[in-house]
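What follows is a single chain, given as structure tokens, in the form predicted on its own.
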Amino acid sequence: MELGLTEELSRQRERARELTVRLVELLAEREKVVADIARLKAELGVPEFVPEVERELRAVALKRAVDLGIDQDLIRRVLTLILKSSVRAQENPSNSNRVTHMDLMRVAKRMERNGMEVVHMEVGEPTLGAPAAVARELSDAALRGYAFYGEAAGLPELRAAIAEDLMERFGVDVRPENVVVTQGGRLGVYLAMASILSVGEEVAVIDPSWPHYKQMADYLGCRSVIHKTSLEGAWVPDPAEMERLMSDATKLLVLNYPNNPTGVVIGEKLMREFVELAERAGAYLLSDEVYMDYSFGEHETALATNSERVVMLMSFSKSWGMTGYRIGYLVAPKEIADRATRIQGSLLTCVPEFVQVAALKALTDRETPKRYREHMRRGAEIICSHLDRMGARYVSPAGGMYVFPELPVEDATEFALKLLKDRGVAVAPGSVFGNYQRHVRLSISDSLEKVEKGMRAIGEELRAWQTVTDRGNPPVIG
């Protein structure tokens, strides 16, 4: 009896195994195929990702997914994984070699290490640094003992001193266990994805775009679907494009503003909207807020909305020039707030003690983050007069730190190298932030007196490359 269960497991083991190296064929197939559905589209000029089609495919599987028994889960799953290889493989493969606004600072402060002086606007982060009383507290703090292991969602006091700024700002009610106290922005993205999202699932971001929503999805195992927005409608988003764009797979739409790189923000209603199709597709809002004390007008919050689908996030790098403190949070309904929690645990143990203290006292003080927010205004102002006497196209921004112009340049990324390399001005191509190969970010991170600098440094370079580009011979890049 036992012998003869023993030769049935063998038979169905080596059944197993060779229904696997089939899917792996089936597979290897089905990216010939692909291949071949690339070159005709590429005659045809039709785009990579073709929300409809993938639409009735999903539709079409998971139907013959019921019909077998298997879970309709799985196969959601494991189809997100196959199409975003897809759509991979059918990409230009000059997208995945783009320099990126980190390449340019690295190579920015290696010159200043070698003696050159460099205008800073490729990277978000103002050089005003945090007020003194701030760097005070930091150190008196650890030298109080705050100095040992702590709660991984944060010091208590912290925490409650955050849900009561948000609810004397914005009128919404906040409760400490809500608020997660993070290792910074970049962190709080990922633990906010992470808690959320598993793998085979898709994000919904919208172009321009700051990189790391991609990346870290990517890094997750997700999936990112762009509702891709333009300069000639003023950056705006459309949230019955992003919904069009969407899947079954979608369980995160991911907002920032005002925007990293445009500047733009968006109203009550608009916000609504994108909060409320969140709900109906059953996913979570992810709103990054972390340039809402530079909003030149009134911020609107999506924790205004009420929604238990947002998570918002925040830092302390902007609004108090704490960059390198990274220190952020972010408030969550507190399912959320506890996975992020456990995660973050399991990561780092805790933000220390001491860089929650100083942030503790950076939110008593209202009157830093004007102050810097009147910087970023003006820089704005200075940056945009140069832009019009250039003949450049832009949207004027509304908040942030940042400019993103369309410059009379075929390839924005070998200006910027050019600009670099002969003028000592470090700008951000905006190839980094999504399709945006004749774009440019141009941060307000250095002095005033810097990124006037820098402006008229990129007029000139302008005018050099128009002269040489219209004798037929462009410029070579060492």
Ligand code: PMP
Contents of the next structure:
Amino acid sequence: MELGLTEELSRQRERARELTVRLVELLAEREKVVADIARLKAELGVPEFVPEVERELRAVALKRAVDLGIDQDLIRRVLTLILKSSVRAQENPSNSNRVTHMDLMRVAKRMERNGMEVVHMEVGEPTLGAPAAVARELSDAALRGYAFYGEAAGLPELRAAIAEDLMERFGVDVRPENVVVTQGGRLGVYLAMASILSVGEEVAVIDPSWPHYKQMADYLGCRSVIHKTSLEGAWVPDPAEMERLMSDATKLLVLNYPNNPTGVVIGEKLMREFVELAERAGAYLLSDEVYMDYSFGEHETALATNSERVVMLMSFSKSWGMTGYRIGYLVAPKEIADRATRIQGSLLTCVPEFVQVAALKALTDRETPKRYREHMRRGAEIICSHLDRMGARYVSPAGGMYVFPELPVEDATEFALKLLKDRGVAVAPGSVFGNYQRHVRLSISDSLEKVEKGMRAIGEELRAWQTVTDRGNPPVIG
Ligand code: PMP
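Form predicted on its own done, so how does the form predicted together with this ligand look?
And the full complex, kicking off with our chain again.
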């Protein structure tokens, strides 16, 4: 009898092996078909991602999963992975060979090591720095003994102060148990995503976007679906277009206003429409509001929608120039806050408590964020007035610390490289934020004098660039 069972187990194992190999063979066959589709699409000028075609494919596959009585969630997620690799296989390989802003930064660093002065308009870091009172509080706190392991969600007094601050400023009902103090906004994005998403799910992102969202989605084995906005449309996103791109695997939407890199903000109505879209889709909405204090008008927080689907992200990096302190926070529904806390606890144990005490001090200082916002507003004015003279197209920012113009050049990355080498001004190429080959992101990190100097250099480089282009057609090679 027992021998019979052992034989049966071996037989079934053999069968599982055969089926697994067949799965691989089927995937290989599918890959060949995808290559053919890619060729045909390229000839016909059809984009690699056509949401309607994917949706139909998903529906057929899921129906089959229902007929066969197998776990639909598994099929949904496996499909995302297969579709993600199909789209990737169809992408133009030259896209991934492009010069990135990291390459530019390396060149800038090398130039500085060689004693040359570089104007930094490529990074999003206010060089104004943290207020002295905050720095003093940091060292005092360490001396007072705030230097042991602490709670993974953050110091209870800081979580309470954050909840109170949000309540006072925006009239929103936030409880300390919904607040998780994170080691910077960057980690906050990861914690939110890791708490919400499983492998094979999708994140809806609005381009141009801070690249971190897509990178984190990728690291988590997820896929980003991109709603591309345009300069012509004043970078305003459209919930209906976003909905068209989403599938039943889309579990998170990301908004970021004031926006990096465009500086635009969206009003309460549009914000509400996106929150409702997330609710309808059974997804969450991550509202990255790290530039809230750099809003030139009133800031609209997604928390005001009172939705159980909203996760809000904030950081001390921009408002108080505390980039090196590495501290931010999430405000999230209890189950997400708890999950984020567990993940952060596993990764870091806790955010250093002396840093949290310094953040507590920063919260009492409303003057510094106002001063920094004024700096950004004036910086944006300088940049825009220069852009007007250059004839560059852009949307005037309503907040944040960047302007994202389209320059009269074919390839802004090449231009950025030349600008850095010739005139020591570093800017971030638009291709970093999505498919925006003619754009650059100009940041107001440095002093206003440096911003002015940088803009003058960009104007000069542009004139030189155009003179070369006007001189005649480029030589024909081959
Ligand atoms: N969100 C956005 C949109 C950002 O641009 C940044 C920083 N560049 C962050 C979050 C994170 O900042 P930090 O990690 O310094 O808090």
